[in-house]
Each structure stands twice: as C-alpha cells, then as structure tokens.
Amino acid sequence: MKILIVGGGGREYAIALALKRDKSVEGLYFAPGNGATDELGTNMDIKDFEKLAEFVKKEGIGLTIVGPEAPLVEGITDIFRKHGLAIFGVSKEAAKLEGSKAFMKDFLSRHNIPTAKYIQTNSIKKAYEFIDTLSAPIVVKADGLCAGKGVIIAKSKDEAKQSAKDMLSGESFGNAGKNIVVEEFLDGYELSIFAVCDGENYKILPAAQDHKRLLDNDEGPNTGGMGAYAPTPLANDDIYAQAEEFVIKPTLKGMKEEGAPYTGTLFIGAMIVNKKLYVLEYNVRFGDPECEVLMPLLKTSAKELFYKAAIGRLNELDLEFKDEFAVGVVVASKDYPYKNSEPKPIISNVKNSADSYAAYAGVTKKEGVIYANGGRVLVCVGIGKSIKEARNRAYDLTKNISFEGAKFRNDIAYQALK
C-alpha cells in the first residue's frame, strides 16, 4: 500500500519512521513534508484539497494520514471522503472540538464530561464579571487555532482582564481571539491521553506527559510542547477508567449524536486534580511531541492502526505496545518561541537505531545540507526499559547533533524521575 502523509513537522516524520516498519507499505509520500522527510519518501507541493485527492486517485494511494489540526478544521477529510478515498482524520465538523474552544467547553457541557468552570463571550463586560467571581490565577484562553500559544495563565485578576482585553481587541491573536474562554484554575497535573477512533470504536494509547514551558523546572513562556515522556506512571489503571468511562465514550456517543461521528485521533488534554480527572481541552490530533514518543512504542502494525480506524473497522484489531518507555527532547532555535530564526546548517552524527532516533521538524535542505529552519527544528527520541534509560538515550542524541543557535530543556521526564 502507498500512503500520503500531510503535514511536515516531527510528529508526522515520526509516522512516517513507524510505517516503514510494515513491509506492506511500498512507498509514502508527503504533502508538504519537510527538508529531512524527502530521505523517507516523496515531498510533493500540492496545497488544493481537490488536487491533492485527484493526485491520491491517480497514483492508487491507499490510505491518505492527516497529522496536523488546520488541514482537518478546513476540511480535507470531507474532501477526500466526498472522492471514496480512505483518510485517516476528523471531518470539518468534529474538529470544531480543537477549532474552537468555545464549541468544546459548550459541548463537554452539554455531554456532562468533567471540565473546569468557564464563560465562553466575545463581551468585555461579561469577562471581567466572571473573573471578578475567580480566584488567581486564572485561565483566559483565545476561541481559534493559536498553535499551542492561545492560553494565558494569569496571576492575577487584573492580569487576567489585561490578557481578556487584549484577545477581544485583537492585539494579541488576531481573530482567533475575537473570542475568548475563561476559565478556573485547576491546580493538578497534566496528562496527554489519546484514543484512535472510528467513530463507534476507539483504542486507548499509553498516557503521555508534554513539557510546555520553554525552559527547565517549567519556567518561561508556554510553548507548542519542549518535550515529552511516555508512558507516565502518573497514569494509573483508575485515570484509564475514567478517561474511558466519563470522557472517550460520551464523546463518540455525544459527536455521533450530533452528527458528527469521530473518526481520528482524540486527544484529550487532562488535568488530575486529587485523583479526579478533568478535561482541559481536546485536540483532533497526535500532540507534537507526544506522537515522536508513543509511535516507536507500537508493536502492532501502524499501518493497520490508521487504516482499519480510516474504514471503521478498529474493532478488529489488537492494539499492542511494547514493554518499553521513550522519551523526546525537542531542540529548538535560538529565538523560539519569539520568532523565527536565521537558518543554520545542522551537524549530525546520528544514526536512526531501534532505541534512539531524531525527528526532523523545522528544517529545509539546500544543496545536499539540512538547515535547522526556526521553530522547534527536531526532537531526540530514547528508547528503554526504564524511563531513566530512555531519557539518558535522548541526552546523548542532543550531544550528536548541533546547530548554531540550538537550545533544549534538560529536565525532561523529571515529575516521573523525582
């Protein structure tokens, strides 16, 4: 089977590296792809929904991976679906689930799913008001796609206002934030948890743990992840349950209801407050670095995975995961998450093994050379039996590849390690 991946950041070089595992794949392609992704297969420039299904026909691609958010809010999904083509990806309805954080609250209200308590307005008035019934810090978050950054946690109630005016207006996001959620804090820890669905059933992956904060003890501005560990033992069999029981099945029942059945990957961004679970957002999507961490884990075939969840028929299939932990250290350029940064020629000494890899990212290639291009450029993956094993693996990645520039936390996995 041929298969498109669209997308060219780490998360979908790390698909790609997990489908060439499977004999049966004969060749990938990649729209856009990135500098590195053309050594696994076939970058291809094609932007336009409906020329990219009419390539996908042409060429018998059999099964089309969606790794990014934007392309499924515009609706590709829809399109390929609409040419009998078999995609991997949440139709333009389901993903309002990330599109916008107002449709999610409404919905895991309407669902009765576990969530912190908000107002979703595009009132001034309205947001000071409820803030004024909250304690600090407080959680202002714009409506749109924002690339991980549209989350403000304020310190105060008069930061919180100052960050609410700044959304409305425009100034800080654009239209994404013209309108805006605010939330209560949860005061817990974080927990990226995943199921592959096929919009009646659904797998559950290992629960991950993502490093938002640009700098080491979580410090610094948020950012679209700086690494990632998985599985965490913070996940415990009773997490698993309630993820299941209050969260995945009231929202393939709820979607279905409303017409929209879920057919993707559902990530679940939760906080664990006094062992109870809540859910702080959803995402329609693999987390960047959560995918780099969980692919090389898969034991069964990721081939199957995607494709028996693209034509509904996960129920088939055997999900199994080795016994083994991974753990992905994202280096970034100097001026990230700031702004982009001069490309610098990359200098790698890394060979791809079954224990430690470097997902490409932000690079292009020019003349034969990989250049780190700005943004979160690549992550180093460890592979082990321990979490510390697998973390030292990922450190002696980030020895073996430079750039001119490049920065990386160095506590990644330490809420397991401590």
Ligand code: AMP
Contents of the next structure:
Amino acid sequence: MKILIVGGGGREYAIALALKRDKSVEGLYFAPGNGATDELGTNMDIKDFEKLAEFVKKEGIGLTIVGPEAPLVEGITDIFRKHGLAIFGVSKEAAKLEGSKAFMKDFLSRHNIPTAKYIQTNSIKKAYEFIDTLSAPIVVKADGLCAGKGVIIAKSKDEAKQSAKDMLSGESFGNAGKNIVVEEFLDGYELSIFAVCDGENYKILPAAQDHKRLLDNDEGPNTGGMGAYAPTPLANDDIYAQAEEFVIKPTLKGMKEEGAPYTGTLFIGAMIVNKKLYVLEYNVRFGDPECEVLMPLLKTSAKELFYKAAIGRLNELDLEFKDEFAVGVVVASKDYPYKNSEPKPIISNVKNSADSYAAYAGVTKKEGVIYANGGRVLVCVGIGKSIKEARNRAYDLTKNISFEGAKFRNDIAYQALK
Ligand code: AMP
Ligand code: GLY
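Switch from the form predicted on its own to the form predicted in complex with this ligand and give that structure.
All chains and molecules follow, beginning with the one already shown.
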C-alpha cells in the first residue's frame, strides 16, 4: 500500500519510520515533508486539499495520515472522505475540540468529564466577576489557536484581569482572544495520554510526558516541547482506567451523539491532582515530540493501526507495544523560541537503528546537505529496556549529530528517574 503523510515535522518523520517497518508499505509521500523526509519517500508541494485528493486518487495511494492540527481544522478530512478516500484524522467539526478552547470546555462540562472549574465568555464584566471568586494563580486562555502561546498563568487577580482585558480587546492575540476561558489553577503533574480512535472504538497508547519549558528544571519560556519519554511510570493502572472510563469513552460517545464521530488521534493533556485525572486540554493529533517516542514502541504494524482506524475497524486489531522505553531529546536552534535562526549545515554520523534514531523536523536540504532551518530542528530518540538505558542512548546520539548553535535540555525524563 502507498501512503501519504500530511505534515513536515519530527512527528511525521517518526510516523514514516514506523510505517516503513511494515513490508507491505510500498511507497511513502509527504505533503509537504521536510529536507530529510525525501530520504524516506517523495515530498509533494500540493497545498490545495482538492488537488491533493486528486493526486492521491491518480497515484493509487490507499491511506492518508494527517499529522498536524492545521489541515484538520481546515477540513482536509471532510474533503478526502467526499472523494471516497481512506484518511486518518478528525473531521473539521471534531477538530473544534482543539481549535476552540471554549467549545472544548463546554463539551467537557456537557459530558461530565473532569476538568478545571471555568467560565468561557466575551464579556469583561463576567470575566472579572469570575476571577474574583477564584484564588491565585488563575489561568486565562484565549479561545482560538495561538501556536501554544494563548495560556496565561496569572500570579494575582489583578494580573488575571489585565490578561483577560488584553485578550478581549484583541490586543494580545487578535481574533483568537475575542473569547476567553478563565479557569482555576490545577496543581499536580502533567501527562500526555493518547488514544487512536475510529469513531466508535479506541486503542489507548502508553502514557508519555512532555517537557514544555526551554531550560533544565522546567525553567525558561514555554516551547512546543523540548523532550518526551514513554511509557511513564507516573501513569499507573488506575490512571489508565480513569482515562478510559471518565475521558475517552464519554468523549467518543459524546462526539458521536453530537454528530461529529471522532476518527483520529485523541490527545488528552491531563493533570493529575491527588491521584485524580483532570483534562487540561484536548488535541486532535499526536503530540510532538511525544509521537517520536511512541512510534518506535509499536509492536503492531503502524499501517494496520492507522488504516483500521481510518476505515472504522479498530475492533479487529490487537494493539501491542514492545516492553521497552523511549526517550526523545529535542535539539533546537540557537534562538528558539524567540526568533528564527540562520540555516546551519547539520553534521551527522548517526545511523537509524532499533536502539536509536534522529527524527528530523525543522530542516531543509540544499545540494544534498541537510540544514537546520530554525525552531525545533530534530529529536534524538533512544530506546532501551529501562528509561535510563533509553535516555543514555538518546544523549549519546546528541554527541553524534550537531550544528552551530544547537541546544537541548539535559534533564529529559527527570520526573521518572527522581
Ligand atoms: P493548554 O494549552 O491548555 O494545555 O495549556 C498550556 C499549559 O498551561 C499546560 O500544559 C499546563 O502546563 C498549563 N495549564 C493550562 N491550564 C492549566 C490549569 N488549569 N492549571 C494549571 N496549569 C495549566
Ligand atoms: N508536545 C505537545 C504538543 O504537541 O502539543
């Protein structure tokens, strides 16, 4: 089977490597891919979804897998389905769970799914009144997509009110902030929990932990994620059971009842407070860098998993994972996350193996040389029998692949090794 992967980050690179382990995968295409995915398949420069669907038909591509949220929010799935194509990814309607925080919170509330106490409003008066009922810290969120920057954790009521005001006036985030969510602060530890869903059935994956801050000890500004590992021992059987019973099942049932059956990856951004699981947010796709550590742990064929989910037959699949751990260390460019950095050539003597691999993200290719093109450039992933072994392998890789200005955190997976 030929497969198209939509996206061009480390997540899509990791999905491609996992797919290639299945010998029945005959060819991979990327739209748009990056400067390293052309070594795994063919990069396509087709942005228009109708044209892409035509291409998929013409080429006889049997499955399309969508990595990032943007094409899902823009409705790629609906267009491909209209053409009768098998696609793994949520519909435009279901993508609202990520695209609108207000929609997401109201959905959680309608279906009694545990989450922080909140209001969603476009009224400054209502926001202030609710802030007065809470104690600091207080969380203020812009409703729309803001590339991970739309969440303010205010240290006082005054700061919360100022943030609410700046968002509602359009000053902070434009239209994305014209509606806001104000909520109580939950004090616990975070987990990333994933379920692959086919509208009705689901398969839960090993829980991961991301590291959102730029610097060691969770200091510095927020980023898209500086590293991840899985499975995390911080998720025990009880946490998995809570995720299934109180979140995944009611979410699938609720989405179906509301006319938007959920076919794709459900990413639960969870906070565990006193052993109880709360939903902070949903994403409608795999996390990045979480995906890079989950894909190598798959024992079952990735193609079977995504194809069965896309055609609504996940119940036929017995999903198995290796009895191993994976740790991923993000290597970012010099000025990340503040501004773009100059492209720099990557010097590497890394060979992908079952023990470790480099997932390329922010890279371009010029005359056969791969350049770090800014942002999160690549993820060094180690796999091992213990978190420690996996982590050592990941950090060993960082010594063998580098570019000018490269930086990474030195403490990925610290919560599991404490
Ligand atoms: P979100 O985009 O909603 O996941 O928020 C981004 C980050 O802000 C989360 O990963 C948390 O670290 C933090 N956060 C969001 N909401 C809350 C909350 N209610 N309590 C504590 N931290 C939060
Ligand atoms: N690593 C978090 C995310 O992909 O949103």
